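Next up is one chain by itself, shown in structure tokens, the form predicted alone.
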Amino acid sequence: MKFVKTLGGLAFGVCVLLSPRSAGFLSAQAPTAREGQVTFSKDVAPIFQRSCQNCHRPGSIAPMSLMTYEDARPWARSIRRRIAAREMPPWYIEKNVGIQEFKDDISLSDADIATITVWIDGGLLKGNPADMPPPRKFDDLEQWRIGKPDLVVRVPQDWTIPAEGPDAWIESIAPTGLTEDRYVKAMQTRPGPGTLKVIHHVTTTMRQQGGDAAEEQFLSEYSLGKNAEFMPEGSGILLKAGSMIKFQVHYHSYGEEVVDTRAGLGFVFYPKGVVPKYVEVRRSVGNPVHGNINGIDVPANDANVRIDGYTRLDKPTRVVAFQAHMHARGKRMCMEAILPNMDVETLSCTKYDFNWNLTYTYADDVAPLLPAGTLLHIIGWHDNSAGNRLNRDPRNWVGWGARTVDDMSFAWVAMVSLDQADFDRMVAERKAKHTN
């Protein structure tokens, strides 16, 4: 049963750009367009609206705006350089392998990249202002998009971000206060008021007691461009009585002191007593650390260290989402499915950038359906060389640990366990759809 698509082609984009030092070659007068030529108003502005402006707009985290022709034009050489490097927007799924259909995909197509390149090389034509699309309306990122939450758990302390200083990753734990088990129907991680410029992302992880050991699973994340989390009808996440929420907040200074008065994670629950048919879990997959055995072994001055980990699926499973988890030396990760008949399917590969924690949620009709006994194989590559700009000291061996200077290599994978009858039905429906 192989229903995983493998498609070719590369599609990365342009969003965060660096310095306008090279912009002096641009004149103040916009060139005049002729019929059939690529212009900003008609061709480029719609691309920027879809894939760039969520970050590149006044008041957001990007260093410059791409809202108008006058905003974008001085950055043309930087834009072209980023396109050549295929670095932006922050969507790093490799486009020549594995599943290619995701929810909330902000990447640029080959055609988008070609359009921007032709615009730059063709003289940066402004075009007819009447061709400009209506200005994009943005959601208020400080408002709840899940409706009024039934429960909000907040970071337990304020944090002051100085006007200047290195990036900081702050972890803290807060109790949910729940005295009974509840099932989550929707959730959203939201930044504190007035912190959009200094918060890069906030991740939330659930810790709860299960049997003789503490369970931990990734829940939700705030970062620009990410939506609230809504469970499919009939699915929910179990939040147990006495559970705790671990927050990790990535701060970066932005020229003025800001006090973060606490990000929060909001939940909307199913009614009391309602148990959804499918329980979604978000678990670490392919973690090579077992007990006291450190499976992370990254030698000094090595630019290409491979680490493998495996997790067995005991039940038929629908995989919902994939998020690589590494630290500063991580550079790439792949997730494979080794099926019980020993066939191997590559589900996803992604470049890794420690500054961006990205979750890739599969489109409903291509989300992997995997039989019981499948091994999920996680392959991580680490760069502990001087060529890694995030590497503080390539002379040091690196092992497992929670500190930024340590490393990890696993994936957070959202999944739903299925009974055999439901699995067989879903596989048959998927097969019929792809053969029609």
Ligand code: HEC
The other form holds:
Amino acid sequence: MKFVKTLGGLAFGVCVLLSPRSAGFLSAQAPTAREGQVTFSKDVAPIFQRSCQNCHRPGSIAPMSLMTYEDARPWARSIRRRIAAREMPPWYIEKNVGIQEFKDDISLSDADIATITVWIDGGLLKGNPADMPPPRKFDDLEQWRIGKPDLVVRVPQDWTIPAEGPDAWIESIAPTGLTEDRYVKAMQTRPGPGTLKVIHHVTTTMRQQGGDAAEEQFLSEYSLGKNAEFMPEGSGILLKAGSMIKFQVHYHSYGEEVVDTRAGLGFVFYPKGVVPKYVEVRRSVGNPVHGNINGIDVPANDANVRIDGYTRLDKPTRVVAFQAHMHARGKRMCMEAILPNMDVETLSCTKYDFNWNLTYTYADDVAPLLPAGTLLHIIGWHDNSAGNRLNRDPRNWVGWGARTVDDMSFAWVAMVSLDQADFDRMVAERKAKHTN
Ligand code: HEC
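What would the structure be for the form predicted in complex with the ligand, given that what you showed me was the form predicted alone?
Complete assembly follows, chain above in first position.
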């Protein structure tokens, strides 16, 4: 065991050439555990079940399964590295700053990381199979979780993902066909049948007819584990007559050819004519604008380029969700609130990885309540150096643009405008809760 521990400590410097499977120190037989030792069955399996298995199971998107001890053991070294760097699971909210309670939070706590690391360094004990948690049930992605949708908008054409090839980001636009305004009560993006392995994620935005990007609104993100959204009672999103849906699908080849017969975005509406009390908008915030044009200036060969943008909230506002929007050079984003009295509060900071466009939805009790006149301040950092593995050419200056090789720096923020009385009531309720 001592031997394993020493090797474990050196593993990333010295042993990188060993593939996990050939690592000789992993004996064929799992050693038996003593009382109080960290084991897979008792301690690690529940964490994997909650935070990993949705993607790491047969037929799903990740390259290997983490369902059983035998599945997980050969990957120990890689797991140790990925969780320590907080690259896995894909959840990049920084843990030492800002709000920490979110819906659908699959992130690991420091204690989870310690448990898995002790399990690995302690010799990968299997433990007593009777300690295993009952198997997790997974959502059937071929079913709508929002009930029967009133409208389904689909990607307009099939797309073939070759057995091998680079990742592809495909953008397409489809009309909603709506002839009158409707308010959305629930929505869900569903990947095409049999595409679980190749669809990395899908994001959808709404565009008004003839509208330019400024009129675009973020709608939803599908990545495994987040696939249906229900608006709180009395709130909804306005989908205007004549609006279009823009789909962005990130495909990842998986060793066999797959034809995607179209991801779809399903909506359940409020009844015709019903206008919910709270209308949620999902707008771009902190887009750096100079005069009339969006502008960012990312010099070549610079690993740390900071860009600031501001959006003023004209009405009292409840912030519902936050998504950083950058491209391949993006590395980090923070959102802070500059309050009318000039107090500054950091709401969220996230490391940015272009491979995962993650939306973070605040838990109801902590969703920021901001007075009218607050400035939302978005700070984006780009890495345009060779050290960024997604950077195609660090010798290029990069400006604002829609292509993958251009970049951007803003946040999609879901928010609800409130009237003053409602805002005051919500603030009072929150205060009462926190002082009790
Ligand atoms: C939302 C889906 C998702 C979740 C949840 C997730 N993973 Fe992953 N994981 C992936 C994908 C996709 C890859 C392959 C791409 C990559 O390497 O980033 C991957 C890669 C990995 C790798 C690298 C494998 C190699 O090639 O060496 C490790 C290790 C890993 N995940 C561990 C975990 C662990 C441990 C958890 C839970 C604590 C977890 N992942 C949760 C999707 C996920």
